[in-house]
Structure formats: C-alpha cells, structure tokens
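In the form predicted on its own, a lone chain appears below as structure tokens.
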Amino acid sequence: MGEIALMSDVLELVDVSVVREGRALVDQVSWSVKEGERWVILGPNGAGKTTLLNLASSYLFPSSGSASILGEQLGKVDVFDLRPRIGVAGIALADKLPRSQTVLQTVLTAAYGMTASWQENYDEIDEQRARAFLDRLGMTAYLDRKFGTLSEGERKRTLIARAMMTDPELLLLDEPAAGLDLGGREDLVRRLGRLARDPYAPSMIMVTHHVEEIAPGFTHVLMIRQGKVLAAGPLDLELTSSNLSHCFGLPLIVERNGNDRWTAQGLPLT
C-alpha cells in the first residue's frame, strides 16, 4: 500500500492567546479543523468568538502560540496571498460595502478583491459565477437592486453570495442569523443547511449564540467561555446539557429534533 498524503488541517490554533490590554481574550486554545469540517462555535457575548474568528481570517494574531490557516503560518505568510482564500461574510463588512451598489455589483467586486466597483467589463463567467451563487441563496430577482434598500436577511444572502465568489478553501460566517425574524432565519438556515451538505462546498466556521441557528449538516462545536475553550469536537458529543449548561452559566436542556435541529431553553425557576 503506497502512503496516503494528509492533507494539512485547514485551521491550526496552538496554544493561541491574544491579549488586549493585559486581558485575554482568548486563553491558551488549542484548536485544530479539518478540511470539509463544518464548525460552530457557540458561547456567551464577550467569550471570545468573534477573536476565534478573526485569528481565521488573518486579521488577528496571537499573542502567544501558533495559528495557521491553510497550512500557512501567521507571522510567516503574505496575509494578502493567504486573504483571497478565506471567505469571510459578517456584520464588519456590510458596513463597508456601497450602500449604491447593485445586488450583482456587491458580489462581482469580491471577485477583484475589492468593496466598490471602478471597472464596469467583469469577465462573463465571473458574472456568471455571480449570478450562479445569488441563485443558490435566493437572490436572483433582487440582482438589481441597491445593496442599502435590502432587509437584513437579504442582505446577509447577499453577503455568503460574495465570500464564495473567491472559490475560498474556508468559509467564515460571523453570526449569519443575527437580527434576522423567524422568517428570515429560517430561510437562511435552510440554505445554509444545503451548503454545509455539499461536499465541494469549503470548510465552514460559523459563529452563534443561539443553538437554533445551527443548521443540518454542521459537524462539529466549539463551546467558548471567557476565552477558554470548553468542549470542542463532533456535534453529537459535544453539543450536551451540561457542556452547553456551563458554557453560559445557567441549567439549559439541549434537544435534538428529527430534522437535525437543535433547541435549548432553560430550567423553569421552582
């Protein structure tokens, strides 16, 4: 049997700490993902998620320890080499985009690296490309509508169109749901559901506070508190009462529907 070559892990965190002044806010993780994992990580506001995130993105670096991403070390890569193959869609990066964009625009300008548009000749299997994502995400009859006028879900579609349009090795999504109504988040887990099953989709970090947000076909849980690292591993062992209880410091039970959704609520008070 000749060797089998493994590939190298997507994300590697050793003994990862960034420190603010002087507060951690993430504390010694070790943490590494897998290719084709889809992950999510879960705590409280202020535990660090948002920290775990941008360390993935090559925005933040450790203060101690070793992170790399795609095989790539930070502190001895061109973080503008490693950048195009991180897809990233969050709240950060709404804020920057051309409120005077189209739909069609806002996603095409990823392609050239850019937030606002100065060159109308996009190649047409870019456009394509474009046009073949916002499909995915049930985007396709706002394609020309300005990218300011679009509700929050629409908007956040708009936003996981774009940080695909890079063909990225990993995907992050910062809190995709968030400010969404039961609607909107439906639809939304829904879709991401059916990119987290795809098996030429990129590996998948999302970040939530809320359990209902994790949509079929996510693998693995991250459970972060205070900056450490509370449980991290396959969902179906991870994702527990009591780890879920002592993540954000109340008694919760964590239910398991039959269509691979997950729900959470706390004890009554007796």
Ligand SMILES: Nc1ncnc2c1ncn2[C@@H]1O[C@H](COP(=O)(O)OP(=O)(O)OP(=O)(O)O)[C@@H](O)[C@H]1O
The other form holds:
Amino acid sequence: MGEIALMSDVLELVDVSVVREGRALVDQVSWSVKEGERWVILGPNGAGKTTLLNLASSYLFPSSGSASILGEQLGKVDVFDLRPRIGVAGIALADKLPRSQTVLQTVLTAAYGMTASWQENYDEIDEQRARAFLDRLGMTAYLDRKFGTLSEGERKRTLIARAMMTDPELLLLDEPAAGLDLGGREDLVRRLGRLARDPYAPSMIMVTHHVEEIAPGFTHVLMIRQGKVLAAGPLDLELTSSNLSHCFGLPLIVERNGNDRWTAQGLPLT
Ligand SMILES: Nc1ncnc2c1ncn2[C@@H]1O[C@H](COP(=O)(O)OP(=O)(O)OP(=O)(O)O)[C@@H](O)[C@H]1O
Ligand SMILES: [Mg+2]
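Same protein, different condition: the form predicted on its own was shown, now please give the form predicted in complex with the named molecule.
And the full complex, kicking off with our chain again.
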C-alpha cells in the first residue's frame, strides 16, 4: 500500500453513488480532498450537499463506488474508531443536543462522544480546551447559558467549538452561516477565516448557499447539481460565472473582491 499517498488523503471518493428509492442522490462522484485543504461545497437545494457530508462523516455508506476517509476505507473500518477523528457541525445535530445543558457542557460532552452529559467530573484539561474553543468563537460570555436559550448564531458558534473538541483531522460544516444576520455572518466569516488560515487547524469542508460566506483562506470549491459534480478544484480556477450559472441554472456573475471575498448576482433583466 502507498502509505505516504494515503496519509495526505483526507477524503477520497471514487465513483461514489448513493441511491435511495431508485434515485441517485449522489451520482458517480469522484472527489479527493488533501490534507490542509479548505473546501466549499456549492449547489442548489436538494443537490446532494448534505448527503456528501454524511458520507464524509461516515454516517452514510456508498451504494456503489468506494469512499476513504482519513486513509480508512468505509466498510473496512470500524466507524466508531473513525468518527472521533471527524468534527461535524450541522443543523441536524443541534436538534439532538439537550436544550437544558449549558454551553460549556454542550462542548465538553463532545470529548466523550455522546450527546448527553452523564458525568459531572470532567478532566480539568478537557474543560480548559472547551473554554479555549468557546473563547475563539466569541462565546465566553455564554458559558453557563442553557443551549436551548441561545440564538441561532450563538448556537452555530457553540456547535463549531463542539466540533473542534475532539481535535479532529477533518472538520465538516453544513451551512454554518444560515440564519445569521449580517453582523453575525460577517463575524462568523472572520472567525472561519482565522481558522482556515491556521496551519494547525484541521482540513475543512463547508457547505454553503452563498459565495459571500466563503471566508478568506478557503482554497477549493466543489459544485454539485442533481448529485453530479459540475466543477471541483481551486477557487480561483473553478468559481467562475460560467460554472456557477450552470450549477444554479440561471445566468450569474461572480466576482472576487480585493479583500479575498466573493459576491454573486443574477444578470439584470433586459
Ligand atoms: N433517505 C432518503 N430517501 C430519499 N431521498 C432522500 C433521502 N435523504 C435525502 N434525500 C433526497 O436527496 C436529495 C439530496 O438531499 P441533500 O440533503 O443532500 O440536499 P442538499 O444539497 O443538502 O440540499 P439543501 O441545500 O436543501 O440542504 C434531496 O432531494 C432529498 O430530498
Ligand atoms: Mg443540506
């Protein structure tokens, strides 16, 4: 086996399809993510973005094709060994977490791989780590607040801190900025940008609906439509008006601003 090649492959999908009720939600996708890369996944509603993240987090297996995560092939590895190496922050998770738990507990429980807090006595080191991640996400003032009382933006930031808790090698974010107001979005983009440019931060894959949410430091984009990959590669090469228009099925103009941010808009009606 090519050990060195394997080490740098964070995610390797080869001809992967996910078929449900006779329909391919993910359709013969080949995609490879290397260590240190920060990917954005773009695509219309129902394109298969969350399904791809479910594959990448080992919660879903391919119907055909092969999927390797962090050098381990799905179907040949115990997913319970694999999952602690992957940090996930998505909408589905927020609903599973106990609303009455404090913010600090919510992050701490990630270290124990469960959604409820059984123990009162966590390691001092774990608690320090949880506090540090929450601080990085600007949540220090909320440590004792009940998770269920948080605003959408505060909840998102707590979930990202939680996903960092196991020191993952791969971080998966599903629409982290959805539901945030303008200030909240800009705050999150700034924080994600800091994370993306941190060489010690994990490899990242972020699903988003808006190119405005792509933080500086992100390196690659995958565009998907009806389960099929339309474009995959470095942002500068692939995030073009032509690719984005194909992806969303309408004429769009995408621009990169001087400060390494992106905007997209439809062509005006004539
Ligand atoms: N278990 C399932 N059985 C049948 N269809 C499913 C199942 N899970 C998802 N789908 C369908 O697969 C398609 C892709 O779903 P997915 O959640 O990956 O889309 P998405 O790109 O994340 O969309 P959104 O932007 O709305 O979050 C959708 O049409 C969805 O209805
Ligand atoms: Mg989705």
